[in-house]
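As a starting point, one isolated chain is supplied in C-alpha cells, in the form predicted alone.
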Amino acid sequence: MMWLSGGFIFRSGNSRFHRLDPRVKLLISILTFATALIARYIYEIGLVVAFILVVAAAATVLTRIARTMALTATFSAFIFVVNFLFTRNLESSSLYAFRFVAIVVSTSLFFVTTTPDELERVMKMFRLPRDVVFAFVTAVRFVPVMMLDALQIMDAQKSRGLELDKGNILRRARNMIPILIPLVVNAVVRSGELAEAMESRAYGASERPTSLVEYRAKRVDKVVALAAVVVFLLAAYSFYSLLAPIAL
C-alpha cells in the first residue's frame, strides 16, 4: 500500500523540473489534464500519457509515476466494466478508462515534484481563502503520516492474529474495522494537537500575513511555460482538425 500510494507524496529531487517555478509545474499539469479531457480517441490519450512519461523521466520520477499508474489500474478497470455494461461500446469504455489514468497521472506529476510549502504559496497567490489553503495543505502533509499509521496498526493487529488476506470480500471488510478505528482515533488526537499548536502560534491574528518567499519567474520558467502552452494548442488543434472531416 505504501509503495503504491507513494506516487502522490513529494520527495526531494535535484532535477531541472524540480527546480522550475511551481506555477509552471502547475500549468503543465493543468494543460495535460485539459488535453486528456479533450482527447476523443484512445491513441490521443496514449500520446498524452507518453508525454507525461517523458516529462517524468526528465524529472527522474518515472518509477513513482509508474506507481500511480499501478494504483489507478484497479479504478480504471472498474470504470471500464461499468461503462461497458451500460453502453456495450468497447471503444468508448476503453477511452473513459484510459482518460482516467491520464488525468490522475497528470495530477500526480505535480504533487511528486512540488513541496507542500510551494503548493501553499501558489494557492495563496491565487487569492484563495487562507483557511481553505491551510486545510488543503494540511491534508496533503498528513497523507504520508496517515499511511505510516495505517501500516503500523496493520502490523500490530497481524501480530495479534488478525487475518486480513483470508476470507471473502465481506469478511475482509469486517477485518478492516480493527484497522480503521485506531486510525480514526489517531487522526482525531492529532487534529486536536494541531489545533492547540495553531492557537499557541496565534493563527488568524493577522488578516494579511506576509510571506518570506516571493516567486519571480526566471527565463527558463517563461520558456517552459510558453512551450507547454504551444504544445497544448497544437494538440488541441490536431485533435479537432482530425475530427472536422468526420463531422462533415
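Numbering follows the first chain given and starts at 1. Each form is matched to the other, and the largest set of C-alpha atoms that superpose within 1.5 Å is called the rigid core. Everything numeric in this text was worked out from a predicted model, so none of it was measured. What changes on going to the form predicted in complex with its partner chain:
Put the two forms on the same core and the Cα of P209 is off by 2 Å or more between the two forms. S94 is not among the residues whose C-alpha shifts by 2 Å or more between the two forms once the rigid core is aligned; its shift stays under 2 Å. 9 degrees is the angle through which the smaller rigid part turns against the larger between the two forms, based on C-alpha superpositions.
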Second form
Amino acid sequence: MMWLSGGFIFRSGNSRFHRLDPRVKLLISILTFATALIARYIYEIGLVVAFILVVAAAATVLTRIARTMALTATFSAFIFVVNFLFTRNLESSSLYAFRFVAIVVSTSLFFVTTTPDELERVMKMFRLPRDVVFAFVTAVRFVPVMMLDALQIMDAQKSRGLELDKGNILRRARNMIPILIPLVVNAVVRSGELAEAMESRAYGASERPTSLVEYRAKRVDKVVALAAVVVFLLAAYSFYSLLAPIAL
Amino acid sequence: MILEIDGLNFRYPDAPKKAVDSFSLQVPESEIVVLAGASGCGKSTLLRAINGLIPHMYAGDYSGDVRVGGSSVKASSMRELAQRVGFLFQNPENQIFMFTVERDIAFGLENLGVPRQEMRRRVDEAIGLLGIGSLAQRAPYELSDGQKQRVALAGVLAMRPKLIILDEPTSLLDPKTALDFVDLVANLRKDVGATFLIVEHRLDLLVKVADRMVVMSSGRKVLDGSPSEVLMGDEADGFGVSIPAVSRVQKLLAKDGLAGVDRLYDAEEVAAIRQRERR
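The form predicted in complex with its partner chain is what I want next, because the block you gave corresponds to the form predicted alone; please supply it.
Below is the entire complex, every chain and molecule, led by the chain shown above.
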C-alpha cells in the first residue's frame, strides 16, 4: 500500500502544469489512460509512457513519477507472469504488463499535481452530493493527522514492550492490532468533535452553499485542453484502432 | 443581556444525575466571563447548551431556558445559532476542515450561502483581526498549534457572532503563546465588542482580562463574582479551582493586613509589599 500513497498524494509544487485548471489535468490523465488502453503494440505503450515522463519532467515531478513506475514494476511483473502462464503468449503478456504501468502512471500524474482543494472542485463539478465531497475532503485532510496519531501510538506501544518487527508475517500482522485499535478509537472520538464543529459552523444550513474562491478556466487551459484532444486523436488515428475492437 | 440562562437542567440519556442542575446566569454585552470548575462539573455541557448543540444535536432531559440575544436557543435553528454564538473547541485541529486557511475561515459562510463578495470581505476582516495574513494560503498541517488556534478563531469571527465561547483555549499552547492568546482576546473584545465566555483552568493567565468569574460544581453554579471576589474568598479552593500563586500570596498578606482583597495584585505589587515589610 505504501507505493500507492507515495504516487498518489499531492505535494505542493508550482510548475506551469500544476497551475493548469484541474479539469484540464484530469482530461490529460484520462486521455493518456485511454491511449494506453487502445495501444496495440509495446512501442505504442512506450510512446505513452514517454509522453507522461516528458509532462512529468515539465511539471517537476519526474522523480516521484519514476518512483511510482519502479514500484508498479513488481505488480506489473506479477501480471506478466500470470498472463504468460495462461496464454503462453510472450507479446500479449508483456503488453498487459506495460499497459498496467502506463495506466498507473497516467493516473498518478493527475494526483501528484492536483491539490486536494482542486480535487474537491472537480468533484463538485461532477455534481457529486455535498456530503460525499465533504467526506472525501475530510478523509484527505486528516491523512497527515492520523499518520502522526499512528506514529505516537506506535511509540507508546513500543515503550510498553510491543515488538513491531519481530516474527513472521502473521505474527507481525497480529502485532499491528494494538496500534490499530487505539487509532480507530481516536478517529471515532475525533469524528464526534468534527461533527460538533461542523454543526457549530452551520454545515448543511443552506441548500445552496457558496464558495469563497471562483474558478474559471484561463485561455492557456483551453489551449492545452484542445492540444491534448488533438494529440489524442492523432495518436488514436496512428494506432488506427479507434474503430477496430481493442486488440488482445 | 446577551446571554440569559434561567434554571437550566440537563440530563444525558441514561445518566444517573443531571449534568447541569438549576443553572442561572445573566451576562451583559461585551463582558469577559471565565467559567471554572473541576473536570466533569458540567462546564462542557453548559457550553453546548448555549450554542445549541444541546438540545439540537444531543437529546436528553432538558428544562429551563437559554436565550442568546433575546431569542431562545431551543426555538432557534442551528443556522441562526451558528451566526449568534461562536464556539472555539478545545482542539483546533478538529475544527479546521479545508486545505487552505483562507477557505477554512470561509467554511461557515459558505455553508450559510453568503455571497462571494461579502464573504471575501468578512474573511479578510477576520484575517486582519487575528494578524494571520501570512498564513492565508497555508495548509492546516503546515501550522503550529498556536496558529491553528488563531485560524480556528478566525473561522468563528468571520460569522460575526455576538457571543464567543472558548473551551480551554490555552490547554494546547505553550505559556508564551497562551499569554499572547489572552491578549488577543482582550483586544478582540475592544475591536468587535463581542462577549466572551471562557472555560479555562489556567486562571493566572486570565485574571488580567476577566470581568467576572463563575465557578461550577456538580452541574450547579456555586460562585459568581468579580475575579477578586472569587479568588480572595475562601470557597474557591474547595471547588477544584486553581488559585494563581500570586493571589494565594496576596491572600496570606491580606490576613496580616498587608494587602487589600478588593482587587487582584500582580506579582510586582506583591513583591513590593514584601520588600517594604522587610525594611
